[in-house]
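First comes one chain, alone, set out as structure tokens in the form predicted in complex with its partner chain.
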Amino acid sequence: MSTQLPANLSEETVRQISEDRDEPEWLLETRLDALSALEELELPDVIQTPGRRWTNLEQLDFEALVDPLNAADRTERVTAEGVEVLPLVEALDEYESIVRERFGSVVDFKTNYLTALSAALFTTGTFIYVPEDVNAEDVKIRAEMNSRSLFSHTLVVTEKSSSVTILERVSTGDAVEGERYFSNLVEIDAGENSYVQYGSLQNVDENTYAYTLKRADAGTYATVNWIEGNLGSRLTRSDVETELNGDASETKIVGAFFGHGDQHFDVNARVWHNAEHTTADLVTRGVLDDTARSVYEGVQHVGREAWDTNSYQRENTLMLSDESEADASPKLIINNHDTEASHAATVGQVDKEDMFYMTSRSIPDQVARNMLVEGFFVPVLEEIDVDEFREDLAELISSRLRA
């Protein structure tokens, strides 16, 4: 194991965090269990190509980055009629049995070192509960990180035949000297015939290392659609995953990233088809400028019992500079022949003929390039149900182009 337990991380620290929040014993046990697993766990797998390991998580100095007892955030939560939207800690009073049953049921805390670290140390996060037959739009979470490190855990539970759209916006507030670490775990337990769209827009400052694992369990006839927008951070490792465990369940995993300067994005989308008649659509589009780098892995697993599967995957990276770098690895693993599937990835530069066409109509180079980049993101923008999210993302892209 290459990652050592930081010296400032001890059982006392974890007990203190739990005590400060007046948590029930079972949650403290979960935290301590995660803590003790740290020594055994590895960092997440990263893509390797000959002679190159794309994302060097080993280089993260957790001892300097992690400051568990001084976590600070300002999180604004906007609820919708019929939906419970609470800080996770508060939900422990009113909804303890649901939280206890579902917390950690979709994301296994022992997935890797970073998930266990998050379970041991999380201090913020949100519980969203959508009761049966409730249809809700525009649940919003705006989280602002104000400390060196912040660990967040969000749990979404949708009951039978409910629907909800959620927008999560993550940014940094108060400036902190030096590097920072933000960890964001999200799990969605989507009940029978429910619909969830979970949009996440990450725009933390460029001294921050961001890790996120978002994972859903889609029940019978359930639909889980993810939109993952990454613009901020020094380095982002993002894993967005859906298990299609119910018959006729569906998922879309839509991603957008835009790197500039020396940013690094390690973006992953994965789906498991574990039941019959399931459908998945993975669409990621990214743009890189300056010396930014991206690495993408998309995986479609079609299980042995997954009869009548439809599974599609596309990834496109557009490079605006000669110094930017990208690698993409779409993977398709089929264990049931009754499958219609496709997977494709492209990495390229702005098309010269497109540029000539536009400039020949009087449009200056820079304006033409910006229009092409904005147009490139449109297929992603069109997937977004929440207007505010679509407008925010378009605005961030637009202002980055004109920076």
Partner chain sequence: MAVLEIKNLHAEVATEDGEKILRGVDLEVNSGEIHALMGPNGSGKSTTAKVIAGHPAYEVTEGEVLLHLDEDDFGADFEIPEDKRTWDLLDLEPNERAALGVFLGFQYPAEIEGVTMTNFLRTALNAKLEEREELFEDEDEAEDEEEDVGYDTSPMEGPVDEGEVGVAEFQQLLKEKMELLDMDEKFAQRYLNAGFSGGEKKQNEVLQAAILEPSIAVLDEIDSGLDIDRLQDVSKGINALRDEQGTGILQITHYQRILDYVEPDMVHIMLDGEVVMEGDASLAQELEAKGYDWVREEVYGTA
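Any chance you could show the form predicted on its own after that form predicted in complex with its partner chain?
All you get below is the one chain by itself.
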């Protein structure tokens, strides 16, 4: 059953958003097309086990959560030499032809109800353009949500033989009474022989529901690496996806989450091997305390023409409480026999023998447990080759253990 359109959303609302931003007609038509599709679209698929839907998105009251005409954010953008990093509204003036060609080319806005809602209502976003042969680091986006709802869109375009490292951090700022909703769509169009590393650290407050879809199209010899850290929100639905459409393209998806209280994380990593000689590596680790819950789905899809594929996946969840819950569903879909692939997932509690070993050497129980948790995250932290991101994530993990 499709989700009902909130009564406070209308064509007039969308037209006002577009008019306030002085957008071109083609973008208004894109928004209106997404709006009209809402009546027929379903919420994102979620994992179900007999008698249970692990993530209940149907309970979200979008009429109360969504307030697009009062959206407010404070976003700091740091560029690097040779790279254009602009608010999306400014990019429409300076790079309209590129934006028009690539906007919506990687993420289909009609994928589900939430993607269409975001496409219709986004009010902030960033355009990152890396010209041919430019090599850049230290591109940063620091976004602060200061309203009941915020819809964001990020478009990254890298031309032939370029490279860029992008670090995004999302948090909440000004106090808002009641619950909030944050949505972020990220599109990466990685050109031939280009390299993109996109790190995202989400730490919004725990009155916020967060939905993100990040997807990349990797061209010939291109590499797209994702780093996804989720610590904030009441409920997080995070989808990170790469389509390996070019021969010899590669991707790595590294994820980490740490839930406490009654937080819920629905984390998904997906890779499509559509070309020859492609490689993927999916690595996720999460920790749950109190009554926190998580569900993970990882999908490696190998197409019929994807000769000489290498695809690997591993996910581990550590539960610190008897009341926490976790489920994992790694999947391999292989349509080409010339494939080397594996997948694994584990869910378990702190090892009693490890705890006994440490406490028998006069280490207090809490300190011993915290040391084991920090050690549990080490394999995924070692996969992160961006020092700043790795240090920020490690500090947030340590801060939660000290809380």
